[in-house]
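Consider the single chain below, provided in structure tokens and representing the form predicted alone.
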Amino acid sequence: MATLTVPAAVPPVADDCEQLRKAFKGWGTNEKLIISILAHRDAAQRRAIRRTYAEAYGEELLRALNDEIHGKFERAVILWTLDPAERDAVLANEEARKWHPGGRALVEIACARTPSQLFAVKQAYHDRFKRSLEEDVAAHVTGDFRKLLVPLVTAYRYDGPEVNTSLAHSEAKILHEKIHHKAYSDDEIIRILTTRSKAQLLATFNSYNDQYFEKIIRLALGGMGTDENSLTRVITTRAEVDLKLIKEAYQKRNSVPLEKAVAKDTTRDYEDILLALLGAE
């Protein structure tokens, strides 16, 4: 369940573009106006805004944003404004080029996207970087993660809704045993993750996604300093998907609303964009 809130009556795209243009002009950038528009439009509406803005003003919206806003606020707004597949392509490229075993973005993209979504990511990756995602993963990722990620981003898994409960239980035991012994590149792990449908994997993991993303956010907010990259990545990639469930998992685990935790660890415009995407009133 998504946390994105879109007005019941959305203004015409041309009006949104005109307001964004006004936000960029004058003595200072109107960050609140930017948030009030972009943080409350779905992917199709944001795509239309980008197209219409370029046609009306002869300038890409992303370039205008890049010129007017900066830092972690800029990163959150840019990632959110991108198409989901384009956003994943950018995140995957960033992580592949600076690969380290603690990286999470590639694993999330490979495991938490449907086959059709992953196919779209691979298309967007090639369009943007003129190389294949598989090629860059193979070139830059090392060790056991390379053995796992290359087939994950290469395979096209069946995407039907059917679930075999007994198979889910048996394969959950296999995964638990292999992961317990840190056998991450074991052939059985790779077979299960690369061949089972998303519905089957979700049954195997028993709501793995919500628990996983809750943990990523908890760790991002709970250390000596805030991990803005992880926090931004999860909120921008899940706001149109299942962020409401992640919020519920966070509150259940930590006895604190996620909005309150985010507000405590962030400030100013960066805080405002994250809270807007979290659905805060």
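Take the two forms, superpose them, and find the largest set of C-alpha atoms that agree within 1.5 Å; that set is the rigid core. Numbering follows the first chain given and starts at 1. In this text the structure is predicted, and so the values were computed from the model without any measurement. First, how it differs from the form predicted in complex with another copy of the chain.
Comparing the forms between the two forms on their rigid core, the Cα displacement of Ile192 reaches 2 Å or more. The rigid-core alignment places the CA of Arg238 2 Å or more apart between the two forms. For Gly225, a C-alpha deviation of 2 angstroms or more is recorded between the two forms after rigid-core alignment.
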Contents of the next structure:
Protein chains: 2
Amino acid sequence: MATLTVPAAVPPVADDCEQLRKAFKGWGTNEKLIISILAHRDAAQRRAIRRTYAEAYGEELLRALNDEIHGKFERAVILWTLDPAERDAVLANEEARKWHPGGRALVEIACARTPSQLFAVKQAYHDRFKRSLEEDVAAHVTGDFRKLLVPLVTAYRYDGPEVNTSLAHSEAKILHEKIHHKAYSDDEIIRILTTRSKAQLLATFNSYNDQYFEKIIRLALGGMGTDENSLTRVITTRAEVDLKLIKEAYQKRNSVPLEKAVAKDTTRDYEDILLALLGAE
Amino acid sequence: MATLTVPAAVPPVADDCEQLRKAFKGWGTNEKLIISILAHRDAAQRRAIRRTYAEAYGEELLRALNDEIHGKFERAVILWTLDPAERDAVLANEEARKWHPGGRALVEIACARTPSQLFAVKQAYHDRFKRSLEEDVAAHVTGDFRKLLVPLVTAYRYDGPEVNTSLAHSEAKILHEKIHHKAYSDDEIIRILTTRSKAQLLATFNSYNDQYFEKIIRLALGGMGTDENSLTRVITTRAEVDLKLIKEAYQKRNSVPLEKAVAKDTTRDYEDILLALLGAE
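Any chance you could show the form predicted in complex with another copy of the chain after that form predicted alone?
Starting with the chain above, the whole complex follows.
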């Protein structure tokens, strides 16, 4: 769903280069000609133009653009002409050097690129700035943003579909506990969000949803009178599924074992069957 | 992560049935014995016990339980003893017959079961109640809940990983438009949420996130002075990715084409390159 329009018949690369050379020479610069070529070539075509231009004229195309055009127009043409990974490297460097918390470019690059795209950005950063993206982010960004952005740009996350379900459960518990205590920038939250794959995080967020049943049980037991219908429904439908996780969530949230809370609110045989299904010893 | 505990050495099914028979006979009912057996057998084992019990004694186990035990204890034992699909059918029927908007059982069954589990519930519902789950939900549930629950329990959704990306884009646009107008119970929202697979919906929600860039552009153009840095960043980084969707989101939200808004806030060559990248004619 790109907006880029490339002509049905693209001229040979050498012709594009010759036209660009013409646009730079003579009386003033022909900006319309520059736009008519570069704004209508895709990334691979622009890369070929840069290579051929440098070979033909012994000068980098970007250097020529830098000499000939200026200001906002120059920035747009140069950013566009770059490869996506180089462009991200330039945007990241630009923002890191004059960091402010409203900056969006680093967040977009760190969060919205695939792991392999991000790795290409980091390689382009090395090539262009002779430093690492990580060190510049660490040196310039401050506070909670640094805590999150440095590991985000450092990690080379797994990008495949494999998921570890028990890990998802245990990390959902960690997230729940930290978020419950409003410890949003806790090291464990940062570690999970910055190192786990998208698929693994999705499994973790799904597991996080098990807290729904903790809430249903908490409401069934709390307050005036017990809601036995809901209590029985949740325990009988989840005992063979995930009641252990619900029990753990209950204890964490209410600081009392679920068996104890159930025993307090129920009696006799009804109490006995619920406790048996809860796995009470 | 179940809490169910099954003994290492499970007695033969015939022995379990004999013990249950004993628990029902003689002076009063032996509830402890019932619990010690049924609460420690898994779904397949309980199914075998029911079958063997009926063959051996010419009476359904559930009928015997119904005669011998009562109230909350009876409900818990019977719900537990049922197969998961039968249990859901009973819970759904119970809640449909005395429907109130605070009911959770139908929502849990309609939303949190897999498509094949839900189909098994609907079969069990036919067998037990000689009616369809759909017709009972349609007959008893009211208002927006009915609008959502009837198609949810009616659909047999695709459960695989295949996703149609362009469909995700077009349905994200529909959701965005409806939600923007607070038309939360609109037929199109209901249709999308109730018929699309989990994987397809996930793709749709991801596509919905493209609206982020619409916002960045809107803020860059709106207000006092134009934020050319952000405008250039979004247009150059998205022109070969999803700028067409961002343009559509912009027009929908602001009732003005993005090209027109950009032309209004920029001039000369800078305007020309942005419009070219936006695919303006």
